[in-house]
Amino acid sequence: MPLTGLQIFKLLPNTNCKKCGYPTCLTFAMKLAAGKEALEKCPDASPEAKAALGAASAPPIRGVTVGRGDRAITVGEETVFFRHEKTFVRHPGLFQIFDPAGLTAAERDAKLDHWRAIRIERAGETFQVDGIAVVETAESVAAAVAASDRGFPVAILAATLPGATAIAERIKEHRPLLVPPAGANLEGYAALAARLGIPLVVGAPDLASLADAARDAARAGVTDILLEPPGADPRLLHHSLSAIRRGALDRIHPGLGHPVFLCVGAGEIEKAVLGITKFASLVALADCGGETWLPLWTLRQNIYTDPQKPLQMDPGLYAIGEPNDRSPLLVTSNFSLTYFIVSTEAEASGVACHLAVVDAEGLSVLTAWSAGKFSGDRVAKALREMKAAERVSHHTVIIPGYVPVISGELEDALGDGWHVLVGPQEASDIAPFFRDVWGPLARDLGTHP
């Protein structure tokens, strides 16, 4: 468990010399259990303490990382078991299962170009499949060799031993993960890891059999491990996700301190969903037709983000449709959920318009505005930075219902002639505010909406 302040003010120099920073080597003491320090600003800690500190604030879940380069990921390192408790660290990986049997290489190499191609922007983060899990065929070596040659972290779904040796000697370099198959006798696999030095999975019927499978790998040499959790139907797996992270939080057993392995047949979506939800680290989809993705990465986004920092798009200004100078100019906050409905019912409106998000720190407009973070001079000077002048012609920005009370100062901000005009409360009334309010100013001003 984590030392406490007066743990670790004991360890300490007790000197108060104030080298760390800090007046007391308690307040120093405090900020490290809180972890907001390091210890390296001690110049005086004994060997002793940074010995016991290092083991105390090692992660309780390791972490391992598959695959090299810009597409490497690494999973464990988590220090919670609730999200609001403080975060999850690391999102889950999300492996694309791939049966190479009967493929030309052009058809295997389409698939895999199509999904190294696949990227979806959503909330100012890129979706993408995170890697391949290779099923051991005739085929699986060039397979491999292809994917790990796409940048992709490849796991490799073995069905023999010497099939699996076969693909993990071509691709080692690129640190692949090795899966053994249900019911295999770990040995060999354990030893071909240990020699290879890359991360093994490990399963077992129960628990405890599991702890000890991943300890026994571990003496083998296995630097790396994951679990593969035993669970026959959603409510035994469910059971084992559960008690693996709180086993490895309150370090029950020193075999449960390592990331988790979940393995997804087609049609399974449900055990993907408690996957993500239950503390799965990297997760096997065998899904042809990309439909569960979309959903599966945006479940994911909802639930590994920072809870103490909303989610939120990058400021700036965004086209809908294909508007030009004489298109409408909305204004609206950089909250993500506010972004999306208003972006969404801008488009259902069939007027192509541009939307300027302003940064107001992650908050909604309502909230934004009593921070202080949504006034008239802070979206004045945000709508210069992003050159708004440059791009609408009428120079009439429309602000959310919610806030009228900015128009004044925002206008007065801009100054040069601009106009600022109160939209709608609701974003659903975006619609009838373009037909019946702004259509007629825009051919007031000589423009079309």
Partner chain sequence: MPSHPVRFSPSGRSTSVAEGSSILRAAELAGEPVRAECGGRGACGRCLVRILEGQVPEYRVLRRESGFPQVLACLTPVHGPLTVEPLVEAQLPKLVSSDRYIGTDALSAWAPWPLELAPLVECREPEDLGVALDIGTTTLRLLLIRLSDGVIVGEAGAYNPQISKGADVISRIVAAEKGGLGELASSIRLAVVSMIGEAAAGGLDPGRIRGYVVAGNVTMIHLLLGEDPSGIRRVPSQPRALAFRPVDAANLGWPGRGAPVDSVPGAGGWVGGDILAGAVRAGFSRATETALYVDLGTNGEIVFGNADFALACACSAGPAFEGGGIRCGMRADRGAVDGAAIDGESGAMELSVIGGGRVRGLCGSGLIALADALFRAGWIDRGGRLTARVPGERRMEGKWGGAIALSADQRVALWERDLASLIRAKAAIFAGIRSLVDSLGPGGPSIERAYVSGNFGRYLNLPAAVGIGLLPDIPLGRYGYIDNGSLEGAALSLLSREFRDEIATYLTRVTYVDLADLAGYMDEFVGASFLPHTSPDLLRMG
Given for the second form:
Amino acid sequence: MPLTGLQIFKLLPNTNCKKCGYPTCLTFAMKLAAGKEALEKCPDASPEAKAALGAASAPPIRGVTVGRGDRAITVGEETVFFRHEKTFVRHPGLFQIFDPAGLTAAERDAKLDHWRAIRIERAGETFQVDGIAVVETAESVAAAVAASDRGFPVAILAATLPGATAIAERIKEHRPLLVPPAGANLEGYAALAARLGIPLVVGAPDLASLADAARDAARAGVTDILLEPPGADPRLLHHSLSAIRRGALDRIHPGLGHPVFLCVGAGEIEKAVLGITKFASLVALADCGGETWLPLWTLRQNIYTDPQKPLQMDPGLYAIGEPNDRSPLLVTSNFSLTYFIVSTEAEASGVACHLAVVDAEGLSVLTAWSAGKFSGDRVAKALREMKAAERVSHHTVIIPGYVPVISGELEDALGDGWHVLVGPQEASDIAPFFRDVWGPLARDLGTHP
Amino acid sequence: MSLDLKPKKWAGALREVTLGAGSRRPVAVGGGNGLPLHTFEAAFPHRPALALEITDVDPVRWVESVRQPWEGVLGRPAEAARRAVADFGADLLLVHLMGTHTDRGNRSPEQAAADVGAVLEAVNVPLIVKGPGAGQKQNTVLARVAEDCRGEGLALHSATNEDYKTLAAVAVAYGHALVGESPIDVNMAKQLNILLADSNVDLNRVLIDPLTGGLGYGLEYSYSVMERIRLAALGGDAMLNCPIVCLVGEEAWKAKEAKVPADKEPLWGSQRERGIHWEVATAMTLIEAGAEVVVLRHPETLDRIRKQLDSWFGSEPSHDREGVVQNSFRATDEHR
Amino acid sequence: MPSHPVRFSPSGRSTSVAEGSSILRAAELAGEPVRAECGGRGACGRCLVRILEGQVPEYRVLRRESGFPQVLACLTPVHGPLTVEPLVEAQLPKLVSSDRYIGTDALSAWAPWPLELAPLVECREPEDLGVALDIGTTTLRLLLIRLSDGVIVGEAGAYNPQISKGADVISRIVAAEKGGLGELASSIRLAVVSMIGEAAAGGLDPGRIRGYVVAGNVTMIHLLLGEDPSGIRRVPSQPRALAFRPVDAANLGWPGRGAPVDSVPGAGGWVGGDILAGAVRAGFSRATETALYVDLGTNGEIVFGNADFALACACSAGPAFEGGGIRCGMRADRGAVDGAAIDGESGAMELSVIGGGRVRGLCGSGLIALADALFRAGWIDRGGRLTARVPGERRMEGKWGGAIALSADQRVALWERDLASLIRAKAAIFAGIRSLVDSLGPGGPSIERAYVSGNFGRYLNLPAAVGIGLLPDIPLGRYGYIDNGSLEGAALSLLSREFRDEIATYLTRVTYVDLADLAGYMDEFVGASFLPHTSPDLLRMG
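Please move on to the form predicted in complex with the partner chain, as the form predicted on its own is already shown.
What follows is the whole complex; the chain from before opens it.
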């Protein structure tokens, strides 16, 4: 169980020496409890404090790293069943299943180069193919080497122990993931993984044997293990995934405290959706089209966003439609949900406008205001930084209807003939507001520049 | 070493809400006493219901790939309804009266009531009737529809925290169910239900619409808010235990990713498949989070989601004595 | 530049102002008694006027009644000839009170533990005086205290004149950064001089002032002393100093030759001497029980702790608790509604009015009591909107929602918007309290004592405050009132070196918490934005 701020506070020296960078021991204790600081920053922490904190913070699910170098991916280390309880920590790696059979070296390299080149930017994240799951065939050693050489983490989808051994031996420096075939006797694979020090996937027809198999592999010297859950159909897969996570968090069996591996066949996007939402840590996909990958990358981004640190929009001036210097200027907070709702409604209104997104530390407008993060001054400062005055000739800013209280202060802080107009409370009223209030006013402003 | 996986038991359960009455073949939703889809440890008297959205006027903003299966019937609600039920197998329909919006045709309450009446004639599934958006016009339109269609057990969409009194009164007066819509917030969903209960609305006739964030556009907020609503319900909170309805199609097909053609973004793949995947992923994710009614736009999505749900709930719908569609599932069947 | 005639009705006063001047400016020039106690920030709502003839910008129109637009004079520019009727009774009493304390023996009234009279400054003559001063962002309060026996002999209150440079501390800092520091400092110093004059009006000699103790937030102290405040708003906050050496009163232009002006030190950029003085005044520094201290003002300040530790936070509540931003708000004075009872059977509403007689307005405590009574009687729903149970003769409607008439002539009314402001204010405070207490984690200390301070301190109807979910539902016996913790703490510091030293020691125990950093604050705030709360069991915190 993680310790509370007050429990940690009682373990600290309570000297308020500030060496940790915080003004009081209590502040530091609260940061530790939130997982935002490390105890090492306290030079005077007692051995008892270190022991107590260390025991409390060991994750119930081990971390596993596949690959080496820049593209190496670490998964696991999860601590919760529901993302809102804290957050999901390590987003699942999405691997491309690659069967090199029948390809020339040039064809093979062209595919790998294509996958390596994929970079799609979305909401502050770069989507890419996280790794290559090489199907074992005669051509696989060369393919695995080619993938490794391109920096990809590699999963070996083994067919035979000798074949897998040949591939693993060649790229062992790159920490490939060894995936035995379904129903295989795991002993030989475990011995291979243990000998090479590489991670291993274990599978079994039911959860109890799966947990035992993982425990046995650990006893055989495999340090990094992933579990392949029983999952003949969606219901069983969902059950297995849920039970493994719950069992790991409850620590009912040492064999369950590992991340989960999932293989998804062609045309099975629903299975991948289930995996990404329900705790899978490495997902190998047979499909290679953007129509499959883009929704899955996006889903992963959504689910693994820290819910306690709401996704924030970058502050700045956003164009809705193609606004000009006579278009309305709306201001809102940088809480991404607020942004999505406001921008959607503004777009639906059919009136092109400027949307000024102000840094309100990711809080919604009213909450930000109540916490002092959406004051007239902050909004004014933001508008100046985004040079709003150069973008609209009317120098009128529309503020959310929930905070008319900031209008006077904002108008004063902006100075130089700015007007503040109190907009609607609900985003759904933006269209009527544009029509009934902004329209007449814009005509009025035209005559009173 | 055997695994000691104890089934999780909860103090509370979802309310069971029956949609449709009178000439409708009713569909009941909710009633489960566990986490969504956790059929291995809890009982679910009803499977999630799948609805298709039809509109009173041609939805000109719908992207071509989702217009295509409706070709010839867009803006003709009765025919669209027939196709939705007979050809596409919808459990129920959402009739979106978008044409009553003052900026989208400003159709009258009488026209709206006639449209809904025509749909009731054409099919016998329950209807969710969605107005043009909160405000005076919506209240007038839905009040007229509710009056003209009394006894049919419609679900009126939607009452909001700011504007609930008219629809609450109308729903009570004419015996309809009510959808309460709140902006992706556990507390506001609960506040609205309290306000409705205080207005004499029977919460056994209420669905929660927690406002759907589509994939990539706030899905994670909907997901966690719905999980939290479900946990509150299972914990015994009688103000949060109404079944949840999600307007998935509307949000999924609004996404840029569902609209951009393949030649503009070559890495994004086929536009048609991408759009359907967007809707499938949004729907499946939200069902996992606790949606009991999912409103879709593309029939292929409905087909795919139905096949998924069959895995949990079996493929043959059965009818109980009252004629309620009842894909019954009992936890005891599953204990292995 | 063109000018436009502005005529006031029914007085007939008129003037002419330059294009773009405010209606308030026209009132000043015409001698029409339209007030803007907030300094013309659009906050106090006291300058509401009706436009009888002429055009005003549509975006300034708050509502229309009988076709006449209503606007705030302070925010509305004149673009053409106007005829204007003031709507708020000009003779409404001032919002800042100044007659509470005369004759009080400060030490025996306020000392949290037995304190010896041992003034911070030497007392040579029996009639020597000291000054305790609370500089709030919005209001100023001052006490003249006889040093020989600690009895309060004079007092004064005023709005902080810096309001014209912005309503909150950040705007003041910005104003200072823009070269306004000198003006900010001199305006506050001058205001204090005139308050001393007012407090001494009963025949006291300001020349006998031997010393001053000032409590205020860190920004206010910087501005008073002319210190650059810009570092305060950096992250992390870097004030010039948290404790300043005493300065000579003469340097501030204040009376009392050689009298030192001491300021109560702060614990951090956002935990000022005002909060510390209040917490120590409430006995935190010696408490074994964990206590809550809530200062209900425009900025709600909350401290939770005991002798070992304390957490402090601030939240914006808006001016509702001070009667500001409320259409018919006023201070707790003659004519203010301070209580209400509604007969469930007959639907009759009885208002209790301070001093009896005619209803003239609503004070902060009256607003809370009224909201509680309306809620209990079912006249408002849990979102604060009127229900069908409001009797027809009391019901009023405007563009911005309904209202309940409180006076027969409908001049005094409670609007749904006022209720919305109150709910937001109480939600900010309650969410702050819960977030602060919860930040210590499950199993942390509960609230064993609670102190409420604020403009209305002793007038607060505690059951009503708990009833609407402003304050936690703990046994009422655990609550205590502190009228003005900052001012009282300043007075105790003036009269007792021991108390002053205790503050300096205790400040190292205080930790500031930024509510925006707490993951649960948004949920807490939304949950609390309901009557009494979305989940009323969360109100029980004891």
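Numbering follows the first chain given and starts at 1. Computed from a predicted structure; not experimentally measured. What we label the rigid core is the largest C-alpha set whose atoms superpose within 1.5 Å from one form to the other.
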Determine, after fitting the two forms on their core, whether T27 shows a C-alpha shift of 2 Å or more between the two forms. yes
Just checking, between the two forms and with the core aligned, does L366 shift 2 Å or more at the CA? yes
Once everything's superposed on the core, is F340 shifted 2 Å or more at the Cα between the two forms? yes
